[in-house]
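In C-alpha cells, the next block holds one chain alone, the form predicted alone.
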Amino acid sequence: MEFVKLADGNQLPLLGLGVWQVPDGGTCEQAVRWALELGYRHIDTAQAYGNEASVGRALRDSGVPRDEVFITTKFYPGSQDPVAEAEQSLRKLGVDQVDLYLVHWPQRGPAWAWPGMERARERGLAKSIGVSNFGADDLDQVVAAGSVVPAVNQIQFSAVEYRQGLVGACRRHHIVPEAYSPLGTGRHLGNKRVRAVAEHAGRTPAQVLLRWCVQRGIPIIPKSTHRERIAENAQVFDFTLSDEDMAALDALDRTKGTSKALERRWWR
C-alpha cells in the first residue's frame, strides 16, 4: 500500500474502500472484510450512510489490528455538535478514535462546524480533521476562521470531473484532495476513450481511471460490494500510464477545470 502524508504528519492510504449507499448489515460487513483480506487499509464511512456499525463489526471480525486500518467517518452537518456526533460514531464503530473526521458538506456555511471539529481533535476523538464537498471559496473561509487547517478535502473527482482549480486551491492550503466516485459510480467505465486507454495499457477501464488519480497524487476510495471488483480496484500500483494516455484521460474533463466542488448542491 502506498500513502500520502498529511500536513499534520499523519499518513493517508492512497487506496480505500468507500461504503456510500451500502446498506447496514451483511452486505456492508462482507465488502469491508473482503477489502481488508485483499490488502486495503482504509475504510471510508459517514454518519449519513447509516453503516458505521457494520464497518466496526467487519473490522473486529477481520482480525486485522486496529492500528493497521485507517478509518474515516464524516460529521452530518444537519446535526448540531461535531463532538457529540463523533462520540456516537466511535460507539457504533467500536473504536476509541477515528483516523479522519470530515465535515460532510458545507451546509449552513463552511465555517460554523469547524470549531466543533477542532474540539473533537483536541479531545482525541479523531487524529486528523478535514472537510468534504468544499469548493475553493469554502476552503478559504474555513482556513481563515480556524486555528487548524483541514488535512483533507474529499471531493467528487475523476478524469471526467477533473477539478483542476479546486485541486490547486487545496494544494495552496496544504490540504490533500481525495477522490470519491473516481469511476463516476460506474458511469465512466463505458466511455470509449477510457476503454481505448485501457486496451492500450492492458488493463481494465476501472484500473486506468483509478491509476490516473494515483498518478495525479490523489487518494481514491472506490466503492464496490463485489469481491472481484474490490480486488480489481486494488491492482493499480504495479503499472504506470504513459504521458499520452494521461493526456487522453485529461481531455475527458467536463468541468472546465472548475474550483467548485459540485455543479449542483443538494442541500439548502
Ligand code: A2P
The other form holds:
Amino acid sequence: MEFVKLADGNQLPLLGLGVWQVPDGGTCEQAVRWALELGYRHIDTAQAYGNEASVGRALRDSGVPRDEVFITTKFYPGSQDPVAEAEQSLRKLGVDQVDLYLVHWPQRGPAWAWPGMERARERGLAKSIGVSNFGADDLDQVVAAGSVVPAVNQIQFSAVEYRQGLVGACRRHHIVPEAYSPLGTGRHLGNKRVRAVAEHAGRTPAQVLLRWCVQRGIPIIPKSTHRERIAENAQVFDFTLSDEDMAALDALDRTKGTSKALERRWWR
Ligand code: A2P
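Form predicted alone already given; the form predicted in complex with the ligand follows:
Once more the chain from above appears, this time first in line as the rest of the complex follows.
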C-alpha cells in the first residue's frame, strides 16, 4: 500500500473504498468486507451517507486490526457541533477515534465549524482534520481563521474535472487534495479518449483514470459494490502511464483549470 504524508505527520493510503450512495445494511457491509479482504486499508464514509454503522460492522467482522485501517468520516454541516457529531459517528462506527474527520461542505461559510473540528482533534476523536468541497477562497478563509491547517481537501477530481487551480491552492497551503468520484461516478468510463488510453496501456478504463490520479500523488476513493470491480480498482500500483497517455488524459479537463471545488452548490 502506498501512502501520502499529511502536514500533521499522519499517513493517508493512496487508495480507499468510497461508500457514497451505498445503501446502509448488507450491501455496504459486503462492499467494505470485500475491500478489506482484497487488501484495501482505507474506507471513506460520512455522517450524511447514513452507513457508518455498516462500515463499523464490516470492519469488526473482517478481523483486520483497527490500527491497520484508515477510516474517514465527515461532519454534516447542517448540524451544529462537530464534537457532538463526531462522538455519534464513533459510536456508530464502533471505534475510539477516526483517522480523518472532514467538514463535508462549506455550508453557512467555510470557517464557523473549524474551531469545533479543532476541538474534536484535541479531544482525540480524530487523528487528522480537514475539509471537503472547499474552493481556493474557502481554503484561504479557513486557514486564516484556524490554528491548525486542514490536512486534506477532498474534492470532485478526475482527468475530466482536473481543477488545476484548486490543486495549486491546496499545495500552497500544504493541504493534500483527495479525489472523490475519480471515475466521474462511472460516467467517464465510456469516454472515447479514456478507452483509447486504456487500450494503449493494456488496462481497463477505470484503472487508467485511477492511475492518472495516483501518478499525480492524489489519493483516490473509487466506489463500487461489485467484488470484481473493487479488485480491479486496486490494481493501479503495478503500471505507469506514459507521458503521452498522461497528456492525453490531461486534455480531457472540462473545468478550464478552475480553483473552484464545484460547478454549483447543492446547499444554501
Ligand atoms: P458499482 O458500484 O455498481 O460497481 P466514482 O468512484 O467515480 O463515484 O464511480 C462509481 C461508479 O462507477 C459506480 O456506479 C460504480 O458502479 C462504477 N464503477 C466503479 N468501479 C468500476 C469499474 N472498475 N468498472 C466499471 N464501473 C465501475
